[in-house]
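Let's start with one chain on its own, the form predicted alone, as structure tokens.
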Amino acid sequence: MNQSNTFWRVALLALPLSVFALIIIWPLLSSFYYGFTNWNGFSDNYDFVGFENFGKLFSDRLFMSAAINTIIWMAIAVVLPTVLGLSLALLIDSHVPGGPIFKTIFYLPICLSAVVVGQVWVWIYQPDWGLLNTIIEYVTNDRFNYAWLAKPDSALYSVIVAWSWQATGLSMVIYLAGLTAIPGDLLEVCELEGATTWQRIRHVILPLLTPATVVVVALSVINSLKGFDILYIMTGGGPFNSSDMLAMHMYNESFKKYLMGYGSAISVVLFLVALTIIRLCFKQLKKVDEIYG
């Protein structure tokens, strides 16, 4: 009986594990290998260059700019969806009229693909007839046609706002789940003791939402590293590489300049950074789970 179970386990896992190895493990290992070569992506003739590609990273102005933009993206992508998601969750949990409807509306963007979200926000930012400029024109009663995605000073932050708009719904749902775990009796006692709404939020609700906050921050950091698709649709890393990030820089070096070896080195660095961050996030999640059970 045990041998039969083992056979079926192996048989059923063989196909999905083979597909996983083919589309995930093999490209990952190939990136490590080609990162030490000068392969152009097509030719069979390439040389082993050692750590030359990795050394080039530190003298590459575009790489350093992309690294700084990635850090900025991660920082804002953690703060904005976390604060907005928490605010919306507290508002809906306060039994505001139409709460279930608002919850559905705020969650809908997370159901859309990043490509769709990116294209919608391209229309919103459109200089001549976009929704944002139209609203500003109505409020100021003056002509306003600012090109949000075509200006180096605003392109990156415009994309971050679009990404955060989509990510806020997930943060809101996680916080709503955390709020349901807070005993209502505890909040009633605080109210009877004369605690204000802000005091209840600061001294009772926020500390008890620590596990939810750790999950939200961890998911925000991990998802922010996968922000290639919406960035590609909205700016492509431009203008003048002002919104370029590591994933986009890797794509440009590999598939536009055909420096596949150098692009592979960038992907290795990005993978190691992501692996380190994910490890820290899971370590923090484990610590929170031990404290709060």
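Whichever C-alpha set is largest while still superposing within 1.5 Å between the two forms counts as the rigid core. Positions refer to the first chain, counted from 1. As the structure is a computational prediction, the values presented were derived from the model and not from experiment. Compared with the form predicted together with its partner chain:
- Relative to the superposed core, Phe20 undergoes a C-alpha shift of no less than 2 Å between these two forms.
- After superposing the rigid core, the C-alpha of Ala11 moves by 2 Å or more between these two forms.
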Second form
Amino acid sequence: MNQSNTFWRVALLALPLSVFALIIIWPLLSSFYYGFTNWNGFSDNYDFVGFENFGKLFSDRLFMSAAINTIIWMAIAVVLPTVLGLSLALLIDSHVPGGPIFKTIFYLPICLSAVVVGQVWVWIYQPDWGLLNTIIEYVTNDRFNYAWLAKPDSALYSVIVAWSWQATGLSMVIYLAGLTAIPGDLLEVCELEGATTWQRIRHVILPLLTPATVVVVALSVINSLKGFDILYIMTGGGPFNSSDMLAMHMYNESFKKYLMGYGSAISVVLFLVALTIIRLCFKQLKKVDEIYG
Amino acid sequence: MNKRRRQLLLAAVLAPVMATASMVPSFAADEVTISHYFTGELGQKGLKEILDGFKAKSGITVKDSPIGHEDFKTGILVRAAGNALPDVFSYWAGARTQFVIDAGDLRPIDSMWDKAGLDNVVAKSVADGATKYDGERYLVPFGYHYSGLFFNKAVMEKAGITEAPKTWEEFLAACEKLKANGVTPIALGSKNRWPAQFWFDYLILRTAGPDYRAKLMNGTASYADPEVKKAMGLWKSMVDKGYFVENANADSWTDASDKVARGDAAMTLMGTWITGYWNSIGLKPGEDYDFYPFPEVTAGVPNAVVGPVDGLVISANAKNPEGAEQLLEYLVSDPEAQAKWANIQGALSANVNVAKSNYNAVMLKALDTIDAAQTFAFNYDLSTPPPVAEVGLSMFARFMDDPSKVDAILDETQASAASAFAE
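Now the other one: the form predicted together with its partner chain, given that the block above is the form predicted alone.
Whole complex next, starting from this chain.
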């Protein structure tokens, strides 16, 4: 009985494990391997070049700007959806009229794919008839046709706003869940003791929401490292690489310039950075869990 | 590096591709696999009919797998990486094909070309430039395009421009007239960068000539040369005068084509595929739109035309090379198949036996323009190696964003291009 149990356990695990090895572990190892070659993606002949690709990263202007853009994205992506999501959650939780409807409205973007969200925002940012410029024209009563996505100064930030619009829904939901976990009698006591709303939020609610905040921030950080799909739809990293992020840069080097070896090296770096950050996030989560759990 | 090991390593990434490649009875001699980027609704339907025609004639089944135009660039690379290339695939003639040949992935087709007498079938201007690489033939042209100044006829006539501007002065005068009429002379949609390249192509070809351009494309001339500065200077003065639409980098090529179709702009420098697009939205060739060739800029410089050639190639490890050769021969030499294909794609046939009655008035004019030209040049991103093309395409977008920085842009481009050539 026991023996056959073990057999079945192993047997049932074998399939998912081998699939995992085949489509996750193997490609990962391949990337590491190709990162040390000058393979162009097509040829059978390529050389082992040691750390050359990794050394090249530091003199690559486009890699550096992609790295900076990734950091900018991460910084904004941590602040914007978190603050907005929290505010919305607090508002809805305070039983404003129509709360449930707003909850649905703000949650809806999560159900859309990045491709759809990207396309919608491309229309919003369209210079001649886009929603944003039309509103600005209406308010200022002056012709306004700034090309948000086609200007190097604004392209990256415009995409981040679009991304945050979608991410806000998720952080709102996480915060709402966190709010329901706060005991109602605790808040009643606050009220009886005469605490203002702000004091209540500042000293009771926010500290108790720490676990939710850690989850939201961790998700934002991890998602910004992966940032590719919505960027690909909205700007493709352009104009002239001004909104490139690391994943985009890797794609361009590998598939547009046919530098598969170099692209693999970039993905290795990206992987290591992501691994480090995700570890930090999990550590933080564990700590929070110990305190609040 | 040994092939087996690489195949093993990549098996994982390519599991789905490998599965299809190895599970189909690929040793059946009566099947040829083809992968291509002709994924438009009409293109797929038309190609299927053409491939059915091939089967009826030869008894060979063609298993085709279309991949969207942009995805094709990555898709074919992934298949090459897994040594799972189809027998036949479509590719852009020029530097990109050269790149795949250098990687050892293509099979020469000289003997098939001679046996089938394709010298008498393929237009010479196309055959010379597009099919031969390193002295051997690799590619069969499936169709080709020409790039010219396509315009809205009504808008031009309203501004009093009835004659095609022949010289640069006449061209600028026409732009000025259009502007005075309240119309933006030129639409450009450089969001995906490549539409801007035609301006550079023609300006450098018309001022420095095809020989100099060839040197620039293969890395023996520099983007900091006075020849390039002069061409870019002409372009800049046009942007400065407001001849181009605002925010070119925000529009795609179809956005720009729409602007011309609506009459918001007068013309756009685009390939003949624009006729396919315009016809599909109900414009009439020769009545609603027409084109004129890019004007002469410096007298005495050889007259060149620009455009891409869509080719078909056989991979080096094709499982059914004989069938693949038969397919290539059929696709280029059957006049009926070629005529059908040209019509669907808004392209020109490379087959000289295709009756001219198959073309509309505008396409006929394009054909005459090409016949009259001394050189057929591939557009920029097909003329220079892909890593350099990436650098150059970004340069054009950057230039359109802020032409005042042209000198700095050119210096940086040269630095990046030099290091890309050195790879």
